[in-house]
Amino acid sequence: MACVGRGRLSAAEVEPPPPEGRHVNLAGNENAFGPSPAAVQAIFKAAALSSRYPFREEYVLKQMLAQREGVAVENIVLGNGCDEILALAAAAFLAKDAELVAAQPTYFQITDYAGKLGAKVTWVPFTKTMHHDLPAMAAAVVERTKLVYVCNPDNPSGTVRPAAEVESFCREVAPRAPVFLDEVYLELGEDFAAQTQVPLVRAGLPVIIGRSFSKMHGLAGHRISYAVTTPKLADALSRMQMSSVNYIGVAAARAALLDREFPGWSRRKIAAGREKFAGLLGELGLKFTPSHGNFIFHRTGRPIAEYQAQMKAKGFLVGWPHAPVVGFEDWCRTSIGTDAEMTAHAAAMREVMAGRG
């Protein structure tokens, strides 16, 4: 409590030091620069107010986001992390024996939930490059197929598809089924503005936008994101949901939407990171994609559970948390941590891949 009342912080004064013998987290995809100190400063004084509901300051929240992003209200669900939100469109359209179109590999989130629902996912193989093959996924709609996935940029690969191309598939099967865009790392990159599809959104297509302030806000222990829809799909979000957001994370959302300077140093931060790590990736001789995320994916040379197991041996944690999907057996997804960490990290990866882990 006593950073209260004090001016600007820095992430290494509010971030307690890590419990001995703790493992450096490079497999959340978290971002270790953040939370800024606008939102910092935000958490703790909303502490002391957070016995009440925060029916109020969500719907404060609803408004600051439908005029960043150019909509109504009406247009914006909000949710504990993008992994409610993708549950919730799961819920809301994938009935037992409707059907799921998804990339392989993507993020697991609404693929499993879909299996849970009994669900069928139609997986489309990525192209060669390790991108979302659009046109044979457009091409794997058919009439049971209910909602189609699209995580761009993707998890774990990284990879974009540009904005014309993402644009002209929606076009073509939203009116089919609706489409959820992913685009919670989409604000990593400088070119945000040009390669969001809301104005799909705003057009009045049945797409869903799926945003998060866990990555480039820091903010992913607060479990706040939000979608931006047509009223028609963000009413039948809405009807699955069986909570509120949290009273601390609507307030830390609100400082970060406010912070100008904050954004733009985190995306340094990690493209920085992601700049040296690749370079690492290089001199190891290790095959990567290009990564538009605060993670790359990468070879390892070795049965992803071995080098997982060599790291954490070293004091990382590192991989995707999930079962390797076939082809993809000896791939790894690292988070981009702070400069420290990373230091640490090409150390001991140094060494592992020369045989000393």
Ligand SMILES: Cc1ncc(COP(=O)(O)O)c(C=O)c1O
Second form
Amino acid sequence: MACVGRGRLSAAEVEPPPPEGRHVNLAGNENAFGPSPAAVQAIFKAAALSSRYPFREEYVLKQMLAQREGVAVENIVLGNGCDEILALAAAAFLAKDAELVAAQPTYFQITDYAGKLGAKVTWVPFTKTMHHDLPAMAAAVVERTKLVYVCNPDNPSGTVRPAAEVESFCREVAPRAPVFLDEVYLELGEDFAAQTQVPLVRAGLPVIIGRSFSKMHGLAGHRISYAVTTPKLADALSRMQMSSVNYIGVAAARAALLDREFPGWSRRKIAAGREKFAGLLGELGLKFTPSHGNFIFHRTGRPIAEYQAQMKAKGFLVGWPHAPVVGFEDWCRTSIGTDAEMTAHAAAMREVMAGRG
Ligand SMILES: Cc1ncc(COP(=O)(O)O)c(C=O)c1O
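Mind pulling up the form predicted in complex with the ligand next to the form predicted on its own we just looked at?
Then the entire complex follows, led off by the chain already shown.
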């Protein structure tokens, strides 16, 4: 745990070695550096009050988020993780025989959920450089298309489309079908303010921006997230929601938003880990995509299941639940762990690649 910026913790406390007998999980895109000490303090404090429903606290969090995003409270929907926001969007817009347009490969939750609802997914393959092919996605929108999903930065590839391209895509497509812009990894970039498409929401365009406290803030276990969207779409999402978010998660998120130090520190630690891992992949001659997330998508030179088993035998969980994707059978997504975890992971990977795994 922890933010070294405060200088209160020893190096051993900051980078604990992996617990013995447990696998190091580099398969979940969790933030290994979180949560911030301020969030932890708030979590303990909130625990004593958690016999209460969080309705008032939720509203305060929504106000804070609205202020942060430059929108009104009516533009914010809280969710149990961005996964719930994705499920709400699917439930609101995708009925049997409706169509969802999505890139291939991308984050699988909404595409899976669409299938459960009886909707059809129109997959649009990546460009050769492994980016969303936005012109092809726009061309794939037909009358039956009721939702379009763009994950920017994408998971698993980590690639990002520049703000200007995403904006013109949304201006063209959103009047025909709402666009869900999954920006859960965008905050990990230095130029977040210039890249986010929240200005489109302010302009009244039917887009839903998905955000999460799981990534930069390291609060994945609290399942707290939100959407920024138009009041009309916020209402459509909220109608599909049965429960609220949880009391302790709300307290943690509020503390996280007030923490001026942790986000920058967290971002720098993840970027440094990513750079080091990219160096290793270069050394091993393994192709990878330029990632803007807390993970890297890279080749392994063998079927992903074989690579996962080899790395598991060495104590590391890598990949993601839907691997492999057609066309990416030997590609793995590896999340960035703590410095100690990544050093140990590098040694394991070198052995596996040298045939000693
Ligand atoms: C692209 C993307 N969207 C949404 C989520 C879900 O985030 P949350 O933890 O807020 O449910 C993830 C989680 O890994 C993700 O990668």
